[in-house]
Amino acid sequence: MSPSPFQPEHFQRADESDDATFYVEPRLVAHIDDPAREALAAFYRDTLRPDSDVLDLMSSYHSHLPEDVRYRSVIGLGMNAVELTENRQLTGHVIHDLNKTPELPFPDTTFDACLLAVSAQYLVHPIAVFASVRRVLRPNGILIVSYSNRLFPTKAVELWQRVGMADRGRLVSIYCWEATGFRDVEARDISPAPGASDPLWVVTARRADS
């Protein structure tokens, strides 16, 4: 087995109390402008099928899914309970705490389709959590990592501050290869406007069957 590429301190934030604390607080707002929603909403909608039964990892207020689709089911995964019991999309949802438990509280196989919408640069054990991501995804299930350029300097690890938008891509397609389990990992810009709105990239997977 090769070496990590990552050491502890990659993944070092400048706030490290307590994220039950700092996500105490609701933030009923969304957390990308408007373009950047409509074009990750986009994606979604040409990429998910409405009978998928979809994880919404890290969800808050918004899941940012095509307003016009119902999906079987939307499940979020969160850490402050007024802002998934506000959000519209989801069908249920679970408080955990993803840097305090990296595994999920599902069965195997349970989900189409798991989202990661603008939040995995707050994760300080990502490949574990992309593991056990890899675990609840049924044969062929997708992987969305979506990102821009916004974050809460406070809770984003070192890392991924220190890299640019394109090679953010790369560290999330990195996350998979070393979670192992997925395959045709892919990073690609679908930004709405370049200069005009938030920067938008995906990086999708999908799961590797034995």
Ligand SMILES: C[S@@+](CC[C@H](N)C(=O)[O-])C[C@H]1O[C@@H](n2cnc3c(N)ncnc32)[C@H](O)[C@@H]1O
Contents of the next structure:
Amino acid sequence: MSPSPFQPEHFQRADESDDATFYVEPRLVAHIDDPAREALAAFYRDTLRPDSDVLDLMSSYHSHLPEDVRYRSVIGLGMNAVELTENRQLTGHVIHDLNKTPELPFPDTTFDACLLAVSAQYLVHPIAVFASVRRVLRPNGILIVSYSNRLFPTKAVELWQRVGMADRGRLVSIYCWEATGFRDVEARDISPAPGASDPLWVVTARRADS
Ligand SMILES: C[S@@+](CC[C@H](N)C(=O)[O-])C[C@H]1O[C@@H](n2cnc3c(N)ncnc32)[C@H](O)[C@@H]1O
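Same protein, different state: after the form predicted on its own, show the form predicted in complex with this ligand.
In what comes next, the whole complex appears, and the chain from above leads the way.
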């Protein structure tokens, strides 16, 4: 087995206090602008089948799914009960701190898709979380990680803040490869209007089964 490319300091944060404290107040806001939200919804529309069971990881007030599609189920996992209760696209939710417990609280092969929208920068144990995502995805299930250039600087990990947009795609791809069990890992720029709106990239990966 090759050594990890990461050092513990890569995942340090300026604010190492309990995440539950930082997220105690609900933020009923959009974390990317409307054109970027529309680009993400369009990407989901093209990629997800309506009969999917969807996990929205690090979920909040918006899941950015297309408004006119009803998925079989959409389960949000996040930190704030008010944000998750007010999210009209969720069919259920669970409060769970991934930085304390990277293992997901779901049985094996529960979901067809896992979304991780504009939040990967807050993961302190991304490889353990991605390995657990692989476990809860069904064979051929898809992980869709999106990211932009906004962040809470005190809570984002050091390595994420050090690299640019394209390298963040490489970083998320490395998380997939290090977690193992993913195939077809691909990063792409789907920014709706470069320079005129929030940039938006997605990394997709499918659960690999031999
Ligand atoms: C920038 S917001 C993005 C929310 C949502 N995905 C969206 O696109 O609007 C970051 C989210 O990450 C979640 N989060 C942060 N730290 C977390 C942790 N340790 N465990 C689980 N979720 C966390 C918070 O609940 C917060 O809503």
